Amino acid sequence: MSTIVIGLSLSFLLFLLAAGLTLIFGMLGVINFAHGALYMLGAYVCFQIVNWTGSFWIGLLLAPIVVAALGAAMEMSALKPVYERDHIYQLLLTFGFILVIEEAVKIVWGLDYKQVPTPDLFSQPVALFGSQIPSYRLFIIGFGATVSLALFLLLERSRLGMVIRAASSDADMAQTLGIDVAKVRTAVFALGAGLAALGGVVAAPLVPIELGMGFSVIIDCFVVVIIGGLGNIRGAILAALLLGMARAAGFTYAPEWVELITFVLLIATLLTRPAGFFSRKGRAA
């Protein structure tokens, strides 16, 4: 039972991170290399807010907003001028963001790792089907499922989602119909950055907060996005569940094979379904 809970919690944590990455690619066509750095920044900002207020929940609320505002500033100041250029400019630019964010984190918080304590409400394990399960992992499952549902409703059932999809499918036509495409792009990048930070905040009580923490998780995140299909939110959910459960089972029964299994999944996807196992022609996000 604990393997299933760990697998599901890992899956939803991966989804929180991958959702922002695939949203930005699906809507803007930008592969954001700085996504892992934004995840790391979210964890550090949460640490700072918890230090000031003593409340993890305030950090959970405010840290994604702070990073989303930074993401909006990044998009308006740097990304907007290179949308029409070759993708290599966007890749180099987002790589530059990584260097800037890591240097800023080093100056503000130093090189020592930080920790965010588990919230008191979820500090004790609970008995479930004869196993002792960390209650914080149950919180991650419920929270991740709620965010997944909210994203689905936002993109599929709301007027805002319709505007975002229209701007993504045909920016010129959307502009002609009176949609401010530039503002939509800024909002999408800010939302993606906020989701990355949200992943960092949720992960903060589980892992040490340190420089480079984004690099270790961003590889799994890219695997999820590739398996799920670039720009496909529903595919990202299914791919995150597949990868999270595979890694949890691997850590339990064959830990030395976990990384190999992950990369075999990635290579098999690229060889058989380059657009992703869950992609659908003509549909993104």
Second form
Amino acid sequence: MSTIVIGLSLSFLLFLLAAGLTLIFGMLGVINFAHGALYMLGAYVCFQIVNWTGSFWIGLLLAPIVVAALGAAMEMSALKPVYERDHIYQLLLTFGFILVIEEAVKIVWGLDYKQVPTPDLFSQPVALFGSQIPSYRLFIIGFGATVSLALFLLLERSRLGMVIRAASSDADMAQTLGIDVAKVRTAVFALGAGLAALGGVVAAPLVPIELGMGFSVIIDCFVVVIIGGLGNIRGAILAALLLGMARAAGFTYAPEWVELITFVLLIATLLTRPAGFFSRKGRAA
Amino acid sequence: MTTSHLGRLAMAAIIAAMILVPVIQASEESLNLVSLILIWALFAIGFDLIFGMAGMLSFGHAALFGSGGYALTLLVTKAGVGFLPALGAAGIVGAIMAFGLSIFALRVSGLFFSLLTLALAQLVYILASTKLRNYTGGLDGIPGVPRPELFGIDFYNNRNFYYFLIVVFIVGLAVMALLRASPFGKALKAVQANDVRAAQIGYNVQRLRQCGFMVSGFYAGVSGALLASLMFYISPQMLHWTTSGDVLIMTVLGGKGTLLGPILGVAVFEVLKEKLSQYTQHWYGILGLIFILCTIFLPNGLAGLFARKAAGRPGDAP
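Can I have the other form now, the form predicted in complex with the partner chain, not the form predicted alone?
Let us now look at the entire complex, which starts with that chain.
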């Protein structure tokens, strides 16, 4: 039972992160290499806020907003000038941001790792189907599901989502119709950055907050996006579930090999369905 | 697409300077610096064969670089193979690794190729630092990587080893210049310009990409072996993704798609690193900032600056 709960909480965490990555890619055509760095930044900012205020919940609310604002600044200062160029330049730029963000974190918070305590509300384990489950894991599942649903409704059902989709499918036409495409792009990038930070905040009580934390996460995110099929939100959900559950099972049954599970899934996908398991079309870009 | 005269002159000047520096100025630090530049430049021109020429942004070159280093180390220390054959074998191991990566990575293209090479290289890093601990020494690495002994010359003398590096570098540079000008190089260019059309006029696009990747892997393997030999030490750090990042930064700084660019980029990177690290421990962040500015304002790198002045055509690299 606890394996399932851990697997699900891992899955929702992964999905939260992969959703931001897929969102930015789907709408802007940019693979945000700095996504993991923003995740890390979210965790560090949360740590700082918890340090100041003593409340995890204020961190949960504010840290994503801070990082989203930074994302908006990144988009306006650096990405805007290179949208018209080859995709490689956007990859290069976001890679450059990894270096700068990591160095900034090093300057502000130093090299030793930080910790955020589990919020009091969820510090006690609960009994579920006869086994003790850490309640914070349950919170992640509920919170992740809520955010995913909200994101889905925002993109598919709201007017704002319609504007975003219009701006991404035909920027010129949207511009002609009076949509400020530049603003929409900034907003989407900020939203994606905020989602990355949200992932970092949610993960903060579970993992040591340290410099390298963004990198292993970004690899997992890429793998989710590749397995799920590009720009495919439903695929990303299923792939995140697959990967999260596989990792949780790995922790329980084969802890020696858990690091390799991600890669095994990745390679199996590539050998059988190079375009991703849940994608019907071939892959572009 | 002719190499500008200025570019050639600059190239000749750089090579001449590299040969002369140790003769005129004998300080160990400067000798070490130019040795590093030579080795990384060999890596970078190999990297640029596919990045600049074929438009494939590999984030997995650290795996090729590092496995070359490990191949040489293990062959010389454990199997008793001579240095030169081991150096060749390191290149071949790099090419074989490149072949292995390409089997998976070439199933996707564009940005996904970058992500996949990154993920697969990270797999190699994890394997080397954990599962293959018995051979690689785990995170501690292997100290005491040897240097060559040829014709009774002592290559543990840094200056002698430097001359050995110069010879390897010039051979590598000449071969690369020939390759880039050959029909193979032109075909790679065609693949970058438009892979659909290249396929239609009869090129086997995937085969070309794969061959390019393997040649690039050979260069990476040899240079990785030389670096291990220069430092007398190898660790999984050589396989880490930041190594792939470094060669990428160097190539972009100098100017991708040119022969001169990556060499220039390596020289600028190493000198900047040397100078910046004297003033601040946060030099890597400053380099990152320079990299970002360069990507926005100098898409063709420093070599692009040269070419613009020489040819008067904006944005056209030599």
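Numbering follows the first chain given and starts at 1. Please read all numbers here as calculations on a predicted model, not as lab measurements. Definition used throughout: the rigid core is the maximal C-alpha set that superposes within 1.5 Å between two forms.
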ask   = Rigid-core fit: what Cα movement does A268 have between these two forms, in Å to one decimal?
value = 3.1
